[in-house]
Amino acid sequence: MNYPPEPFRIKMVEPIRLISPEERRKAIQAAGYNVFSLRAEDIFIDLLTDSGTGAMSDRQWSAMMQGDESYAGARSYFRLAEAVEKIFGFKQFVPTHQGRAAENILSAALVKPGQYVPSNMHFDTTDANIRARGGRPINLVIDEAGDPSSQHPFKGNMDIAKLKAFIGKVGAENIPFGMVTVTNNAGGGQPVSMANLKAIAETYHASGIPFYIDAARYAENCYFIKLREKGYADKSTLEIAREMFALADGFCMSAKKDAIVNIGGLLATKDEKVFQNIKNELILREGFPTYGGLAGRDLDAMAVGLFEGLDEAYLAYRLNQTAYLGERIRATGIAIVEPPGGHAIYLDAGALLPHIPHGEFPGQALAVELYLEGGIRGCEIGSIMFAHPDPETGEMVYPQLELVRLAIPRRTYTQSHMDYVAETLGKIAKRAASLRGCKFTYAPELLRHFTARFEPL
């Protein structure tokens, strides 16, 4: 496919520079073999994440420009209030510093030890504050899901009928509340219909359910919807995401991916009773609930973020950026997450690396080689991220699936770096073979993939 053209012009840049091999190994030695440790000077091209990484506009730094700084009641948090309401529908909100924060005041709300929250698949800082708090997280994302192959235009709809299912065997009263994540980060950033949320929606609500949705690339989602599902592609992504939350109690959302800010989260709810008491761990824990651990400047660079993440123009780009190293990467002869989602390209490391068991993280092996082989930072999503012992048989549970994903800053690199990317693998592809798997030289029992240390094997 054709690189799409930018809808946007460049008025400033930040330097990189790609280091030595020697000095790479050196670095990634010092770091311990996780590249969450890796200083960012020593980075090329950084697809570690989407989050906070991508270029404000024109627009949102005017916007800086006037934030009230003022403790309570400042103006910022007025026009952030109306961004809110206009595209979610919801009156009752608090701003955070990121989603974990508000992932974090959510579960310390509403969840107790025992507690199981089902979700299509939660990602890594959703899972972990609410095992944090002694509840389940449980996915139940479709079967397609699983398969890496498969070309199911909404691979992150949750199954209704395992919902259904699950709700019945767990009953209703041990569900505090129960998720959706759009796009399904954990399942290759794959989008979730509509037709699916208003059965997720339905199903919750037939039990007595309060139904939240994870919202950090809700944007993304929307466009997905518009361009696949019958009878959305005459709608503005901005009705379609007003018509998604209209199903919801409530909403999660870190700001950083499709607001297209530095910093900031969303929580809101329709539930008073809630909300009072989201407000109060919230004082406790961020802030004042007009500000919320942000500076006024944050507010307002998120009120217009959260518009521009709407654009369709820039929609289209995006995802067809992210289509473009897909297919690129595919040429190389490693497989992908098909099809590509809204964010980022998750390699398949686990077909790459048969010959890496789950227990020898074949997705870290992966990370580790293309930060050595070309600078490039990606993630692990896998057995280091995900997998975790049984509460009941102290079993060690692994994910179906090992990736890595490399993750696209929004606004931020062009197709030089895109093919660059791609390059890289292809040298890469030719030798995995050789590639070998890793063990933990230390590892926290929560969110181990962010400070765990390794040694190659």
Ligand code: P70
Given for the second form:
Amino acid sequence: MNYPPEPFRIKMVEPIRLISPEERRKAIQAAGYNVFSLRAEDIFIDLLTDSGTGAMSDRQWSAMMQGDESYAGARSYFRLAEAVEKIFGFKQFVPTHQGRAAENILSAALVKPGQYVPSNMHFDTTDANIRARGGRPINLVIDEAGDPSSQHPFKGNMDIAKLKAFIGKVGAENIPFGMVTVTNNAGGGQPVSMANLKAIAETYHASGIPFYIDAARYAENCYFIKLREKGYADKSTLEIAREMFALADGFCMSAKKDAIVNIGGLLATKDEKVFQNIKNELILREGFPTYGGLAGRDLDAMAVGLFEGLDEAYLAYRLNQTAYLGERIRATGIAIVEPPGGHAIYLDAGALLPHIPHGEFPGQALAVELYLEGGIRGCEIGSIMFAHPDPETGEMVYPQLELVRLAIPRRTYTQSHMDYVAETLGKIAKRAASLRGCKFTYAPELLRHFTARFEPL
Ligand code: P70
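Return the form predicted in complex with the ligand of this protein as a structure block, the form predicted on its own having already been given.
Now the complete complex, all chains and molecules, led by this one.
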């Protein structure tokens, strides 16, 4: 496949450098073999996350200059409110400093200890924020999501039969709200179809359960619907977004992804009483409801970025850049989660390193090697991030897949960077059998991937 030409040109650059292999060895050792603890300066190509790492446009930067820094009722807030209403159709919303702040406030407002919150798959911070309130996040994605080779076009879909059975089992009164994550980040950046979204909304609503969308990568999901779902080829991504959010009672969103800003988030609800609680929580923890912990200029950057993230020329390039990287990596013999997702390629570390058991973290072994070999930073999405002791039996429950995610920052890297990543992986593939796992020397209880330390085995 050909690399898609970028629908933009570069007018500002940030130098990056590749330090020597010896310096990389010292750096990762000093970081306790956790790539989160590396200095960004010591990284050549940083694919840790696509969150807040995109390049803002000239129009976003100029919008920032018009930020209104009034404490309450700033013009910036009303410009953001106009964008939110146009795209999502919600009038009641608050800005938050990022996605997890929205999740925290939503969980504080709605989750009581022992209650369940189903989704296709919760991502790490959503999972942790529900647990932090004594709730239980439940993942009910279709079985195909667990098979990296399945080419299902909407592998992020929820299994509606499982959802109905689950509601029947625990009772709707023990489910304060239900969710879905678009695209499904924990399962490969895979989209959810409109048909599935409609079925999810119907199922929740039939039991009186409010439906909230985790909208971090909703625009990429909308473009997948346009490309893959019958009846949507001639609809604009904006029309598809409107249709998607009309199904929901609320949404939380990390704007650091599809709104292409370095910081920001949103929380919206149709329920007036819940909105009042949200505003009270927000004032306690984040800030006044018209700025929610952000500067006025951040709100303006978001108001512009929300539309740029929906632009179809940009989205076509974005999805094809990811698919290009996927194709180049596949050619090295390393299996990836198929088909390529919207924002990232997920390497199947479990398949590449079958000699390393879950408890010795094959994904971490590969992430460390990627840094040592090429100064590239990816992120383990496997047992470090998602293994949890079962609340009843105390036994460790491991996730199905041991992955390393290479997330692509928006509008930031070019074809030669993608080629370099694939070539580096090609070298690692040849000596995969010699890679060794690692063990914890320190691990916190929640969100342990961020600060854990390791020792190689
Ligand atoms: C990522 C980051 C954040 C996220 C998300 C979804 C579907 C909510 C949030 C929280 C987190 C991360 C992971 C590994 C390395 C660095 C960062 N996802 N919902 O990269 O949003 O970060 O703004 O609080 O994906 O996927 P926020």
